[in-house]
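Take a look at this single chain, the form predicted alone, given in structure tokens.
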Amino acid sequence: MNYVIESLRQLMGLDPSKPGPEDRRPEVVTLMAEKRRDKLTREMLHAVEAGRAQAADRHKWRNRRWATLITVNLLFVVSYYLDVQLLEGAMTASRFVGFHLADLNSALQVMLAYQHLVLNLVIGTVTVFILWLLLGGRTFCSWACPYHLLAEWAEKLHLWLAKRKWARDIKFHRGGRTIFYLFFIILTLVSGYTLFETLSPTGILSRALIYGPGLALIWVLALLAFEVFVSRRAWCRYVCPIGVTYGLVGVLSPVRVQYRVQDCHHEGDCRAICLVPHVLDVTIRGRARAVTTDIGADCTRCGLCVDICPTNSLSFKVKGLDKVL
């Protein structure tokens, strides 16, 4: 229950809760006492990080994710140009070998706008709901959304520029995403139009890949420029309602990233590389309540923290299947 409540808090934009001394389990108190006694030197920490940087599987999850994301989006393109009924449509609504699929946020917008349920839309919505419920909710963001990949590449440019003080990183309140979410729901209900779909870079990019570029790409380029020069990953962090929708689905998902405090050096590499670093607050020294903690549903399961962790303190888990896999 704590996982659900904490996930919902973070999805709504609240800060992760901090445990008091009475909230920590005895085994965690013992572990932290041992860490204070056997302090890690800076040289030892750098040696561990250097070893991880040279590891053969340093980018294992990132490479798998990029390959999956590119393959999914190319399937739309190939199906359209070769006129084969493999994956027809676009990211917002499609058919996979004839079976209807509907992006959950798009389906919500359509239902609110027209206040009418179409059977194919219901079938597609339920199918996609079950799919992402099993795969991890916001996994959609990092493993399927075409804008995520572009923004991830643009983020590297942002970090390079920011390091030289040629770009800023203005941070906004994460609660703004909840306000945008409610705003688009109310706007859709009142207007009867799915206006967010007009602005969504996910839909714009998906359609541009399949049917060719249009003027709407100027909006996507403007978003990327804002993220490069003004605010790191601003759309995904502070605006996108799609992330909220899939995050809510992911609250009950069995696919999670799990943190183990035992070997963690608390150096913060995972938080520095994360799109949503608040979900990793538990890795800060003194924040863990238990020896193992599941990372909240606002996590996109991108795997960057798992890849960079020098002590394997973060890993993917499927709840209930830990002993089988």
Second form
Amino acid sequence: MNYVIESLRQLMGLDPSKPGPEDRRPEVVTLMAEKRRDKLTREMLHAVEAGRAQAADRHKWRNRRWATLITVNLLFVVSYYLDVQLLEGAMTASRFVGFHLADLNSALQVMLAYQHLVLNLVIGTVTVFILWLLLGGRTFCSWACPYHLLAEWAEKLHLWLAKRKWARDIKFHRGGRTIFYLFFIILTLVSGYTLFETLSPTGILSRALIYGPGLALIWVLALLAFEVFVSRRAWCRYVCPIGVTYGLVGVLSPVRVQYRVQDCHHEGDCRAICLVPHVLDVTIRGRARAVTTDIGADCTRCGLCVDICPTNSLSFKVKGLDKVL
Amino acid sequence: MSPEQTKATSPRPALSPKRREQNRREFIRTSILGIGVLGATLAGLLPLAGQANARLRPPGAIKDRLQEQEFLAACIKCGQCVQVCPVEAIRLADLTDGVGVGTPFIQARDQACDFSCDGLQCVLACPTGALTHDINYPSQARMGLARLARPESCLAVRGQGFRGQARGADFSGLLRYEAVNRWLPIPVADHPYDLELCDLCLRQCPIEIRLAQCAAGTPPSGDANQCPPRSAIRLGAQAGGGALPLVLDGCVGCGVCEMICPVDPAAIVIDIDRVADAAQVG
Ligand code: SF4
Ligand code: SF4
Ligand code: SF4
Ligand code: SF4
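Having seen the form predicted alone, I'd like the form predicted in complex with its partner chain now, please.
So here's everything in the complex, that chain up top.
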């Protein structure tokens, strides 16, 4: 229950709640006391991190994820070009070997704007809902969305420039995204047009890949430029309703990244690399309530933190699977 | 849970002036971002005013003619209709169409819908009913209505014949010629004509072709339901020689006549704001 409330809070843009002294489990209190006693020296810390930096699986999840994302997007392209009925359509709606799939956010817009329920669309929406429920909600963002990949590369460039003070990182209030979300819903309902689809870099990029480029790509480039020079990962962090829609699904999903406080150095590598760093606030010293904490639903399950964590304190897990097996 | 609640109700510590200033700035920044996003969103509606998005849509597109709101709302911008069309008549609109971005349209002069898929494949492919499943046969489509826009340049009106490739050697448009290949559409350029009097618009009209097949006792796919109820176009006699193409109420607005018309610009074009049984719409 706490997971759900905490996830919703974070999705809405509120700061993660801080535990008071009475919220911490006794085990955690003992653990933290031990940590204070056996201070890690800087050398020890560096040694762990250096070892980790050279580990062969340092980019394990990133590589798997990029491979998946590129495969999914190429499947669309290949299906069209070779005229095989594998994955027809685009990210917004498609057919996988004849079976309907519909992006939840696009389907939501069409339902709000058109105000009719068409059976095929309902089938596609329910299928995708179940699929992402099993796969982890915002997993869509980092494992399938074509914009995410470009934004990830733009982010690298941004960090490089920002280090040299050639780019800024203006922060906005994350609550803005919730307001945009409601605002897109209301505006779509009132106007009868699928307004967000015009802006959606996900739809634009997916169609451009499959059906050929167009002027709409200028909008995507403008968004990327904004993220490179003005504000890190701004679109996904502060605006995109697709992330919220899948985040809400992710509240119920059993696939999560789990944090174990035991070996954590609290040095913050994970928060520095994460697209939605607030979900990792629990890794700040003194924030953990229990020995293990599931990272909230705003997490895209990208695995960058899992890869980078020098102490293996973050790992993927499927809730309830350990009990089943 | 309970310590949480007691904590939530206890008064928050006052914010430092610095923190408050930071919050104020963040609020202003976020408001500016909000205005930007709102502006960009509403900008998508601008092309509607200039009707930049008024286009010939694929068969079955639900629309109240120019008032395309329902169609734009229902289309999920997936392009599945594009993928199934055997003559690749359907394209997707660009950002210049605003909220119409990603919606399908047909540029009839370049490539019309000749119904060579027989079964309205685009309609069947559409997941949202933006191309309504209420129509089953080509003759039920109401995409627009053909109109002899430039009678003075029409070869039939001038009493002239036509010989050669209808749209020149470089034209890449496709048509299905039943006599050549029952299944495969071929380039118009590969099918030259030699006509005493030009009648290309009705010769290639898919509705007229179907009517002729039905009259010969061989309806398309052997299905009598495929037979159009009415004629789409015929040549009327004209005082002083030549003939006048007359568009009839069986016309579905598929655009083949506009595509095949050998004069440039085409003498016959599709009006998207008119359809056969609703004649003139506001
Ligand atoms: S918490 Fe980890 S897995 Fe989740 S989005 Fe952040 S870096 Fe990715
Ligand atoms: S009816 Fe057939 S030929 Fe015409 S646009 Fe649709 S798929 Fe193409
Ligand atoms: S198949 Fe239907 S929903 Fe998809 S682009 Fe075509 S008209 Fe739109
Ligand atoms: S008259 Fe032209 S637009 Fe009308 S059905 Fe025939 S070919 Fe199509």
